[in-house]
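Next up is one chain by itself, shown in structure tokens, the form predicted alone.
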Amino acid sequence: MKIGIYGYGNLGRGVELAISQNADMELVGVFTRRAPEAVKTATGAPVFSATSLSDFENKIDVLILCGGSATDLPKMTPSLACEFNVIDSFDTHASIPAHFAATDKAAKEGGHIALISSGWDPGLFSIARLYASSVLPQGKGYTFWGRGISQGHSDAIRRIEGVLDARQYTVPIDEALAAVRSGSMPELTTREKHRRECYVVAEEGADLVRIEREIKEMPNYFADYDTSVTFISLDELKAKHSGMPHGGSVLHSGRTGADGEHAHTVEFALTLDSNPEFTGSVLVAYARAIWRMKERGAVGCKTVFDVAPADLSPLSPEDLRAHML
């Protein structure tokens, strides 16, 4: 498969490294809105201007979009789905239905396939929620994230006027996690499950009160959480917050039996040393899947719920049955 990468930040680099580990893939190039000569790739992959993308319409099987969910992907994904088979990691959960509808329309008009909201959440965690709730319908599901840096939330802070750089940590509240694992199926509000810690580097002379207010009042990102904002220097950010760890758990408690006498708990957990590299690896696997689906005639927008597990693997059906089943 011939793969293109659109956008080259932490996620784009993670996708590039993941492609290098898959023998059935070739990276055609990285496409950037920056000056191509200013972008140095991790594997020496060629870099092209985003304006030249149309020249590669028949040279790329799947274009992996590595923009931010706050402002990039809502416009980028539908626009490019008209010309390419595309995949993104759109992670604003509340806006997924609208993003799906816009992308589905564009992909169908162009005769292409698109997959949105791939990664680990949404993505792998979404599948875990579906499996658990299907197997234990008389139950309750919970998702906890962190402690770790959210790329999407950090990007949303960086888009605020006067912000030079930022890192946002999502932190699960221990008491809530313990209550869920006990099997008591507690009712928890969004605020009771997580808090958000923001470390922000502001431009000199920026209005810190305004920046903090805009962060804490941002819908879909911070408004529903107890959020702390700490302003630090760029040197401190680089020294203490340069890593990209993350992770979390999907838990589902349910009961079976004539009178619900048997309790069960399903837990799917991830501990990630590099959020962008792991997310990039998920995107690459799903790029393989949607190309296989496209070769069978599929068009329009898809999600991870529409992808058969076998399409993710480079192994043949025979090898999967012999070694994975």
Given for the second form:
There are 2 protein chains.
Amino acid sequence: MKIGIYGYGNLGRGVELAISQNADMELVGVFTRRAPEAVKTATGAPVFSATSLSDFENKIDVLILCGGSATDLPKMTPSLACEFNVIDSFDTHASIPAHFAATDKAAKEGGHIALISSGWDPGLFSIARLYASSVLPQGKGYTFWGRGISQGHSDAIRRIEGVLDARQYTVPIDEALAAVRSGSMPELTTREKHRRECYVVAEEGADLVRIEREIKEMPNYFADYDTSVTFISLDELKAKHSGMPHGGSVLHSGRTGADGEHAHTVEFALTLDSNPEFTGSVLVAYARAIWRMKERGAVGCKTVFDVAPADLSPLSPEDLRAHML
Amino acid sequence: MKIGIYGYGNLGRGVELAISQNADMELVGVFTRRAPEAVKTATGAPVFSATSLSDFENKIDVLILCGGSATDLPKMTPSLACEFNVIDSFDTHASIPAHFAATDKAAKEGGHIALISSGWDPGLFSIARLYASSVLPQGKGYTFWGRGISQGHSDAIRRIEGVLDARQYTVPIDEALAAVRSGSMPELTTREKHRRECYVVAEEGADLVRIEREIKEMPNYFADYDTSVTFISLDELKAKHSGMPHGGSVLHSGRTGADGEHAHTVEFALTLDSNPEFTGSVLVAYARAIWRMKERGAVGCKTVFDVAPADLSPLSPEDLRAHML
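Target state, the form predicted together with another copy of the chain; input state, the form predicted alone:
So here's everything in the complex, that chain up top.
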């Protein structure tokens, strides 16, 4: 399988590294909107200008789009789905139906397949929610995120006057996790599920009291959570908070029996040292899947819900049945 | 969807109760090889003789087979796949390829669809192994079972002379689970992963020392494990050990990065008050899926690996994308 990567930030690099772990894949190159000579890839993969992409129309089986969900992907995915089989990690949950519709139309016009919103949430977490709620319809689902870096919340802090840099960790609250795992199906408020830990580097002489207050009172981002703010030096930020760990748990508990007398709990949990490298690994497995689906004649936009598990694996159906079932 | 249940033990009853939780399903009836009047169903569903099954050929969309893997299903599933769309929970892992081949041939001859080895292991656990190993190919997978009742091990104890009744719990060892969750990818022996707890009711005057020794030295079943044997009264067995709890965890840890510097751990865990009711709930969700696949033209034998998650849910693709992705 011949893969192209479009966009080379943390996620593009994660995809590149994941491809190197899969013997059935070949990385044709990285396509960038920057000057190609300014981009140095992790594995030495060649870098091309995004403007040269149409020269590769028959040389790439699946193009993995590594742009951002806020501004890049809503235009990028439908536009490229006309020319290539594409896959993205679009993660603005509320806009998925519109993104699906635009991509589906473009992919069908071009006779290509596209898969949107792959990764772990949306992605593997969505699948866990779907399996569990289908098996236990009289139940209740929960998603916890973290402990991990939220890029959006870190950015929000950086926009405050007097802040040089910041990292925000989303942290699930142990008591809430334990209550859900017990099968008691608790009702939990936003504040009861997660807390937010902020590590902030302030400019010299900045008003720390004001910065802390602005963070804690920020609507949507922090006001509904118990938030801690710790001011640290730039050196400490770089030394202790430069990684991109993340993870979380999807939990679903349900009841069965003549009178609902039996409780069951399903949990799918991820602990990730590197969010972009894991997300990249998921995208690569789904690239394999959509290429196989395309070879069987599928066109149009798909999601992870439409992909049979077998298509993700390099193993044959026979091997899967003999060794993994 | 019109469902039939073939065989009415604990699993058949679990399927019956699961159907009552799904508004898009109707239970046509339970088919038994016993005298129908001797079978009383949990929800009042009608009971028919297994010999009358051919009268229902056009009245049942999917027949859920609730026989045992050891002797019933290897014949039952291929034989019934000629006449009906069928689903079973065949769980003898080593015999899956042969069972698949026989069922595939019969289903194709009859123009039907069949799904074998559904449930949680094989079943949801298999899927978890497949997703995780496809995403993290440079990794290592582990499956832990329990704490839960093993029917096979309980039966093995009951066959010992002087034993009236027994229950055996398979128990994962906490230290092993913790080591795997840490991402260290340990090599673990059989003894290091699970221990076995046996609760035994002996005949009056039986040689307890001999019984305990015969249990602990039994090859395959107990000799490779640390096994505890506790003799209790029949009353205590009924009071404390009459449930059928089970569960376990599929864990997979893998590494990514230029030098494998980042560790990731994926865990899928089940905690089940009733093994047969949960397994029945899985079978019912897969009955929905194969009926949809059949309506799209699929025939032959499938496994859970071949079923796209969306087909399990009563929700429409649009609802799934809007609310669960």
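Small disclaimer: the values here were computed from a predicted structure and weren't measured. Between two forms, the rigid core is the largest collection of C-alphas that superpose within 1.5 Å. Numbering follows the first chain given and starts at 1.
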{"property": "Post core alignment: residue 133 C-alpha displaced by 2 Å or more between the two forms", "result": "no"}
{"property": "Per-residue C-alpha change between the two forms, residue 92, threshold 2 Å, rigid core fit", "result": "no"}
